[in-house]
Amino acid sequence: MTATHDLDLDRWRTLPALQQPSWPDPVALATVYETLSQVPPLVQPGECDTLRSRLADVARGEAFLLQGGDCAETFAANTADGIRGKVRTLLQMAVVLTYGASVPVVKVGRLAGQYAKPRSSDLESGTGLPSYRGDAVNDLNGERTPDPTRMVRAYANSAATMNFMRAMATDGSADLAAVHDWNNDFVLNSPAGDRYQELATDIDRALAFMRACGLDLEKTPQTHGVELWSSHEALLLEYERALTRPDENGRPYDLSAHMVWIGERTRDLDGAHVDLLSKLHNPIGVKLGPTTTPQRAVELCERLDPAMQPGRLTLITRMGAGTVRDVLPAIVQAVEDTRGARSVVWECDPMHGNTFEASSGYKTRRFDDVMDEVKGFFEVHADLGSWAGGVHVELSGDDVTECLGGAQQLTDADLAGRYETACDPRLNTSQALELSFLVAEMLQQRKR
């Protein structure tokens, strides 16, 4: 059996394709494409449709999107403990939002596929080596030559992560009765951990009351399990295309994840990424940075979601704390004036616009800047009457020291303690919980 090609789906091959590795061996790349085009899909079309329905609720202002996980997943860190830690952090944040703001939360992991990263240069300054583009492309600690066979390893690791995530969602690990168990030891004595413990105790009392009323909680999906979805940036076009399959009606889905997004560096309106994703039936996202014009935002919406299908499109804004209040209003206004109110999901990525190099040489982010961009995002949407529908964060389930500040008051000198990211700095669990309490408070204010 050979890999199949579709003239329409493969039109992207004739267009500028940014941020693609310089694969040295086209024959090896073709062999990998052939292999990936025959492996089982990681998700199913019906699951993607269900997520799109949940995101339609978000767009209407009836739910909130929580999307988070690793900046760049690595093969070495793809362990049960690593996955469990990130999933538990997401669950903790979701509990804070659900019970702190009385809003349903759509939980999407930045997991099970985030193995490729865009870079500003093909060569790394200082070493002259090819830039590290994620474990799906090359080895951070090796000689960095892009190797297409690593995409097969990325698929295998993604499959293992998906399997573990599915198990956690249904085997009782996500049961609300275990809400206290999600707290990591290193978070327990932090201010955010203390607030979380108080909330968990209130949930315990509520569950005890429900049991006393005769409700069988093990038969109640809302308390015994969760819906947990996967997502990643659709960066490596050969990988995404190979895992694109038709459903029973012939509609193409990228079955590498439930949701995929186009990054800030690859959102060229006439480029390969926009062309391919415009033809998929998954829920999709697109990152919008501070150089985005209102007209370009509208054009991207029309190209990626011409039918204005509810839940189809998520606009992930990543402006930076100092820019969000100035640039975002005109973009939101243009999109909602052109396409109608609450026609897309508006989501805030408060991470990527706030990155800088500390005096110690580490790439980092100030937690106060992250918090301020989220505040600005909510302020803009409150002023316009639009729905601030979600947050998209890079986080770890471990006590890493990669972002400055927070209740732990991490300083430049602390960064070296546990700086473990393969690419960009992530929030640790304590900081992630602090952020979720802030978001819950702002959601409460919007509902008043």
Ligand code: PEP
Contents of the next structure:
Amino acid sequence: MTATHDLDLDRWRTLPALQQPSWPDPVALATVYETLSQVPPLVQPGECDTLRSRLADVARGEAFLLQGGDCAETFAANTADGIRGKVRTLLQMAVVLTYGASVPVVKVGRLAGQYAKPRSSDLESGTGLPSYRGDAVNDLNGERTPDPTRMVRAYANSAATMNFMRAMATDGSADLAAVHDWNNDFVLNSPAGDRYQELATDIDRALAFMRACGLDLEKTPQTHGVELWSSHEALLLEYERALTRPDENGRPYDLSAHMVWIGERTRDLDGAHVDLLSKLHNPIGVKLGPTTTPQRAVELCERLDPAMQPGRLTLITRMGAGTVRDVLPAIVQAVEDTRGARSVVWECDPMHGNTFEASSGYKTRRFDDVMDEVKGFFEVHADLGSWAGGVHVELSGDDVTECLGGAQQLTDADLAGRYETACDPRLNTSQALELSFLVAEMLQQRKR
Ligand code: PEP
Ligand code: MN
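With the form predicted on its own done, generate the form predicted in complex with this ligand in the same format.
Every chain and every other molecule in the complex is listed next, the one we just looked at coming first.
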């Protein structure tokens, strides 16, 4: 490998790294690393700093974080319609939260880089094939041997997505005046879609009033354009390291996304992922599952945010609906006692603790369990006086049938209709909108 190694930034190479593919050819991997360390960055350090300051508002209790997108993006589904659908769904959810609960919403996509997946087993049950590890590694429907050149394709797909997201954020299609256009035809006849239409009509009226008062909405940053950030799980260390670049002051940023997070399976305190991410200057997240001890949560905070930088660290709790009320309080208490009140962003991922196999064999989640975990999360934070800062959801901008329930009352028998995820089951647009209406009510009810 000709790329120079920084002793400190490359210390992770000497540590146990879980969930890395068994790349068969080290020379091919080194060539890809070399290529990826020369490509243009997808984001800029200053943008990561701006997101950090937005997240500091969330930590303080002055904003709410909405993070969402696919469990696993795929090259095949990375189409104009696919991206537009997800961005519109995020914008719709954000406007529901902002309008319904009078709180600014920080919008972060699980988008433009979510191409690598941790797996519970190296081999797929049933087929005995190597497990699918995301499009950056192998092919769900084809060759399962890890191929590092797929990381270059993941980069190229992320660049195209980022480019489209940036265009959508500024070309007028994300303006508040376009609020009606974000509703997809297929949600129009769903209860959440109808409710959204009513809200959009209210917003239209408010905008007409503001126009009549002489405000030029096209020239007003609050109504023209939108801030939309990118994020993904920083799983493939070669990829993340290759895209890590110094800013003008020599501070390293992972410029593959604005925000990156460490997954539940790779958050070992002395492991490679925690080591590399502890050195980045991006805002970062870490998933905390139901086995997390309060002490481990505090240790992770110390390791990942030693300087206690506002907005630096988001703790993404994913406990399960039946567990959140029992396990979360001691964790929140320990972190807030040792690090100070409102020193981190608390975000609820109500998806990953609520997955099960339906009798039809599909991996699924119940909408009611998802909502119950969010409710438990709000209850715990209300009891402790901490700030329930955000939600992290897996969603599609399409009319898929992957999660059960919701107002459409999807059943086990419906799952086969449009079960399209490459990994975990996602909320469809109607379910995602319904979730945002329910979260808006929870936000309204709480005291600041
Ligand atoms: C995910 O976010 O898709 C994921 C694998 O989550 P977790 O690390 O919480 O299991
Ligand atoms: Mn997932």
